[in-house]
Amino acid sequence: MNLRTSLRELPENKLFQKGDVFVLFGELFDRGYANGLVEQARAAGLEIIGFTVGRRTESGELRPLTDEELATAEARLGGRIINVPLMAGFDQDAPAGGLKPQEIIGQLTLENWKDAKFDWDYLAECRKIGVDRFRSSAKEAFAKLADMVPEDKNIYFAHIMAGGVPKTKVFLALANRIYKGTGPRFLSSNDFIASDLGKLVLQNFEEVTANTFDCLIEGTAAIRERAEKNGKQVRYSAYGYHGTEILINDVYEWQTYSNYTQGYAKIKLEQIAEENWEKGIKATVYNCPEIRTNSSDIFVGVELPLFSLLLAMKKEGGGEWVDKAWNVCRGLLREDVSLEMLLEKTQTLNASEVFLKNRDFAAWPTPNAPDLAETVIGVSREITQLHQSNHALITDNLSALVVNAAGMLIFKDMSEPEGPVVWLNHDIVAKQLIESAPKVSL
């Protein structure tokens, strides 16, 4: 893919109404994407559905919620929740009395990861079971869904199942050494993706971030065409990060976050909303801007790029809320420290030459570097020092903005979609944010 549709024009939402159905394919957490786009089907008046990936037992066997615990998660989320669980993935899944993938990558150390070579039909066969065991709870799911949607409503689909991190000490170990190390603590991430460790991890991440949108898809196809028979619309849509155009220099240019592993995945999940979207099926992957969530602060320096958002709402119009916004920025900041400098600092990284070279479209996701690491690790750290707390910072206010104006963008985006995979650039969230400056908290 060489070509990037954006939404450059604030959509209306002209097909959701009070009284459709919202079904959210995965479950709602705090502080992340998603929260945005349920707020938005909550205040069109849509009936909220949703799942949960379950729990695990002390033994590692995957268990419904407790009344308690889905009580918790029904308030959170403002609907119902089918309770079978849907924890996608491969890595604690095995043949009776065979090790699962995630003991297996527990038995590695830093001195031998490497190096060590993994028995793939064995693992295979893991992988097969992981799957089987996920459609089979998804179809009982997809079962129970069916009886629980009306015949005569608009059907609105949203996927936010991503991940698939094996939690062992020592992939995380290597993790921090991707995403966080400098110096004699850098790791390679070309090197971790060559070992069969990182191809095993590839395989889960794939699992989890992209084959399930498939499932969804196929598993749904009967309540969908029950509600197209009725003269309903149906629609999908799942999460992408693929880079994101922010202001450099007063112009709107491409840039990524590197290394970012799961892109692989990431394409994956591209091009299976573009096989349905040629069948007609209208599912749309949208590419968002960076932010910070709990499962991005992994990625030091991820953040960097939400400074420039601060440019683009001058650039879109500016005006007494943007005013608003950049003030109470400002006021996270260190009395000596003003918040024109640390722009300035953003945009120097973001225009240096180790930036530069990293802007390869066709060859995304990028690996990473130890010039790069040194970069981006050193000015996040920086810029993190410059505000009064470290639990209170511009990036954090900044997020929840992106988290609003994306939701708005994309519920309303999602009544007529563009095409199967579609940019949020800083130009349109600036926009959005702009227009909706009564509703956004600051």
Ligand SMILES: NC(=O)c1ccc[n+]([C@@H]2O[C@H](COP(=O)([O-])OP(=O)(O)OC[C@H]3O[C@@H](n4cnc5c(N)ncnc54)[C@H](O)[C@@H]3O)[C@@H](O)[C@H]2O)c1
The other form holds:
Amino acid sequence: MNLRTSLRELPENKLFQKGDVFVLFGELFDRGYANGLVEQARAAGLEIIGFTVGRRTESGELRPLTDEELATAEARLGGRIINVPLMAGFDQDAPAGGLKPQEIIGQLTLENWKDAKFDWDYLAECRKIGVDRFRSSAKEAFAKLADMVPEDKNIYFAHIMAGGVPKTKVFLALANRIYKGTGPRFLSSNDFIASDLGKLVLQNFEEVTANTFDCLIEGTAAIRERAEKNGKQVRYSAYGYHGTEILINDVYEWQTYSNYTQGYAKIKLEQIAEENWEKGIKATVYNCPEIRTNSSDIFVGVELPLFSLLLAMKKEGGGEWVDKAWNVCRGLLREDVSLEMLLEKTQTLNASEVFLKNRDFAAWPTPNAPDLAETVIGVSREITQLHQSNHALITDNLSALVVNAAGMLIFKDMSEPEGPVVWLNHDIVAKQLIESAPKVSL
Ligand SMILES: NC(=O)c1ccc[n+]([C@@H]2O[C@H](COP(=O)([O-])OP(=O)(O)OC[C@H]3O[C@@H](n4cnc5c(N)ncnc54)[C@H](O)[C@@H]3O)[C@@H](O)[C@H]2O)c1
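Please supply the coordinates for the form predicted together with the named molecule, as a counterpart to the form predicted alone shown previously.
What follows is the entire complex, opening with the chain shown before.
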């Protein structure tokens, strides 16, 4: 049984017009998925309004952007930014005089983290303080937004927040072992999430990656109702990840990166969309392909499925633009390496036993495993070395193309989304790329 709703046909924008409003819930940084969506909103003539995560002072207090930072952020966005710090999560929130969860984690060592037991009543207090802080800042920001949004325009809200990694030495060392460790440096993701530390980190992920979507939908109810009363429509999109169908031996097959520890929070994000959809609110999570961004670079090997996109482009029609894209990729490889050889390597890998046993949709997010880590990390490193420079990788190019295509697909599809959770697989990304033929350059 296919449990997934996937976008199979290129959508059309039947709703958004010049003068409508696009609201980005999260701060725009280079490279990330949101850039593709903002580009589409800009091209369609929507007014763009954004938010900021704020910055921290030396003593760790959250503060708004300075005038200079605000000007830079607004120039990058191409719109106005509501300058109220919206940093989600509770890793740096605590009752007055008490230790912050980040400080509690900071006291652990690589020797004792596994058996460390936390005071969950105290951490629940910290969580409540963090959630209340975020919700009250969001309320203030939404009140400003209500004054900025015209009453007679359609509104597109785009949620992009994902994260919640506590910045402590011990956690970063453990993350390195879960996502980059092999042999004696391998750490089981199941062991990690079974520990109190793992449970705390998952709670923080849930606050940042999932519950902020709920906060957005709930906190903008008045703006939504006002627009709807005026005959206008409101949409909410969010970026999910729940594996992707890629071309393996000429058939589109679902596969996933493992262990995607944020996966539990992404499942909650999907549930939030489903609950709101049932209430008649058009909220859709788009599960997007694996790409390389500032946030995903920690997951070594997450980029490997991207190579199959080159094959999908041929299967979905090929043509002059696809040949050009292939040639651009070819040009990044060492002279003694052919693109065909590299693709054969990734296809063999995708069809290998170690990958096949990881392909359990019902068990997602599947744990990491020593043999999987060894293979994924080994091949990822090996492929990087086949390039002329590790600062210009084929997967950088392909990531940029996917960001562009996903932006077009999501923006257009949001005028009439099929459901609360929609997968964008390599077939539709390839079709979109062939149709729009974005600029590809070395
Ligand atoms: N990179 C991938 O392979 C991939 C695949 C599928 C889906 N996605 C999703 O796409 C979205 C954008 O991610 P991206 O990979 O493009 O990277 P990104 O780094 O550009 O985006 C991450 C966003 O999360 C925000 N954020 C991080 N911590 C936050 C916090 N504590 N409070 C508030 N905001 C916070 C950042 O400001 C940024 O806007 C995310 O939801 C991500 O999960 C990424």
